[in-house]
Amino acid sequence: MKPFEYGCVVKGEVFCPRPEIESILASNMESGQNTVVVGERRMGKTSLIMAAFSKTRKCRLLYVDLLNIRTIADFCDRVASAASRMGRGQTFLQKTLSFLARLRPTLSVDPHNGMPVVSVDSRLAENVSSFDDIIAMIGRFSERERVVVVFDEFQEILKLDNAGQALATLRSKIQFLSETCFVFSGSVRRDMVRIFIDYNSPFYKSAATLTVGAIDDDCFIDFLQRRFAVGGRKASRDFLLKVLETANRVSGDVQQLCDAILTETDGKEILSSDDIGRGIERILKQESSAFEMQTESLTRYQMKALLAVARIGGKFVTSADFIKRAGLSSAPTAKRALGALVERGILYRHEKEYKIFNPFLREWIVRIS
């Protein structure tokens, strides 16, 4: 096993604990207490989710990852086929296409992983009512056991052409399952926000939330210097918090910095400031091709406001000296340029303030201009 891991969730050795949080969410799963969790990408929710699931006692995971869902029948197919994997053996698989029956279920097989694959009719599954045959057989599968639900990047639900009529349909099944817990984790905040803090939504105060943010730096600190000494390297506390410092202490990317130093750092064993630099050119000659198909149809302005947010930051981007330093025409061009940024997913907006969700195409924008 390597040290330092990213990219996927991630579990034993290799994860962080956060032994407060995991705690609060196991114990709502096995009360049965809807959950909302709420974090940046590449914050860890989904790995926090499993090492929370992992603490509680005679619960079932049914885990669904609904990124990049567009119908209503891919929400369908994505729960039938996470159904199809709860359990072992043909007799679950066989009951999973039962309960589906009026969706027509086809089975097929990943050619990848080998795992089954359930499908439901488009044509049936194209409007809210198939709801109701997801949840039933969700309530089912609850009748001998609780069963956990995690709809992962449950955000991506407002990208359906009837969304609204989709929460609505989805809150008023998802009710009367009192031995089945939901927990819908979400990356994108706005849209969280908009799903189950907005008053006129159908999820209005339907979900205690947990929010996944940065984990505390003497903690964080503690199992990087033990991932280190893994790979055969000593870290002292000051190169850690410079780490920290360079990755926005986003574990995912600070994982993938450590990773970096320890592979350029090949028969070192006191690491200094200078390994950190190392490590970023590492990942930059990895990713430069996908952080140019990322900006590459960026418009100027577009472009102009980008970089400012990398030099300058992105507080006051309205104010006078932002606008005359990213070299944009007015505050109303900024806005509109800075608003394109956050629906390509390149920005996010926090606490008033615009960020570059990856800190190493902070650091490659910064360059190449």
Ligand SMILES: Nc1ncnc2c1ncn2[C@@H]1O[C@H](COP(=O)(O)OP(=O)(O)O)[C@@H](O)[C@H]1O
Contents of the next structure:
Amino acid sequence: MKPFEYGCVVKGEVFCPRPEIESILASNMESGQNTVVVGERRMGKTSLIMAAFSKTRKCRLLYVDLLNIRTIADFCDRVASAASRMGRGQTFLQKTLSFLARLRPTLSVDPHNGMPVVSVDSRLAENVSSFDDIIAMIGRFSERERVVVVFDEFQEILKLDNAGQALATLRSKIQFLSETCFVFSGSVRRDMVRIFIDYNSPFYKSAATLTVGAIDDDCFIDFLQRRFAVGGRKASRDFLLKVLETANRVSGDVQQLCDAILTETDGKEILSSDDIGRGIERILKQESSAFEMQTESLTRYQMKALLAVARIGGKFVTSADFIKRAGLSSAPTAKRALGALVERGILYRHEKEYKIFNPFLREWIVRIS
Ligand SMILES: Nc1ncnc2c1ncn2[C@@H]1O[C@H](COP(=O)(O)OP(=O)(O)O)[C@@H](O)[C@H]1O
Ligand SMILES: [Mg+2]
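Instead of the form predicted alone shown above, give the structure for the form predicted in complex with the ligand, please.
Below is the whole assembly, all chains and molecules, this chain first.
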């Protein structure tokens, strides 16, 4: 196994334990407390959910990734396919096909991994009434054992044409499944907030919230030292603190940077702070065309605002100082530009501060300007 992994769910040796939140989530799962898991991208939500589930006893996992669903039929397909894979053998597959019979499911096999793929008849499933079938199926599975249903990237529900109705229907059905635990995980904080915290959203008050932020520095440093040791390197605490700062303490970005540092320091034993720069260089080379694509359609004002956030940070963005240093004309212009950058998923707002999602994009912007 490589010392560092990024861009995938991590477990075992490449997962840094987060005992506190793992046990909160595991006990929510066991007691049937529905839970909303929120956090920025690559913070480790999915990995945490898997780690927490592996600590539960007598529960079965129904893990549904909702990324890129467009229609209610897509939603049904994802749940059905996940349900058919809930256990080894044919039992769950056969039950899924029979519980969803009204939606005329068909079966195929994923050519990449040989797993079953269930598709419902999209004409029959395009109405929210197909949630009845889906939730009834989950209810049937829950009769014999506790089922933990994970809806990952749940904010994607908002992309459905009739999102409001879909949410209201889901909510009304889910509340009757008191023995089933639902975990809703989402990475776009604002959208998850819209679903769960806005007072007029039907999901309000239906679940506990768990925020997945940065991993505790001491734990993470300990973990990273062990991983570097596997790769034959020695990394001091100060060195790793700089790594954490450079990668904004986003778990996946930290691992990506560590992997780049490891590759760039072949034959070296003790790491020093200039190795961080070499790691960043490597990442920027790999990602520069993606960054170009991400920024080429920005307006002049948006680019100025982005550059200012990269250089001087995103607090006090309506202050005269920020506006002057950014080269913008007025506070409304700054707000509009920053809003558009949030909309495009380049910035996010956290505690009244605008931040750039990707720390390596920040480095890149500063360098090209
Ligand atoms: N507990 C952890 N320990 C070490 N690395 C982690 C941990 N959680 C996440 N990561 C890093 O972050 C990456 C993304 O994790 P993932 O669980 O997919 O995040 P999310 O679901 O929040 O986008 C992983 O590939 C890994 O590099
Ligand atoms: Mg995830």
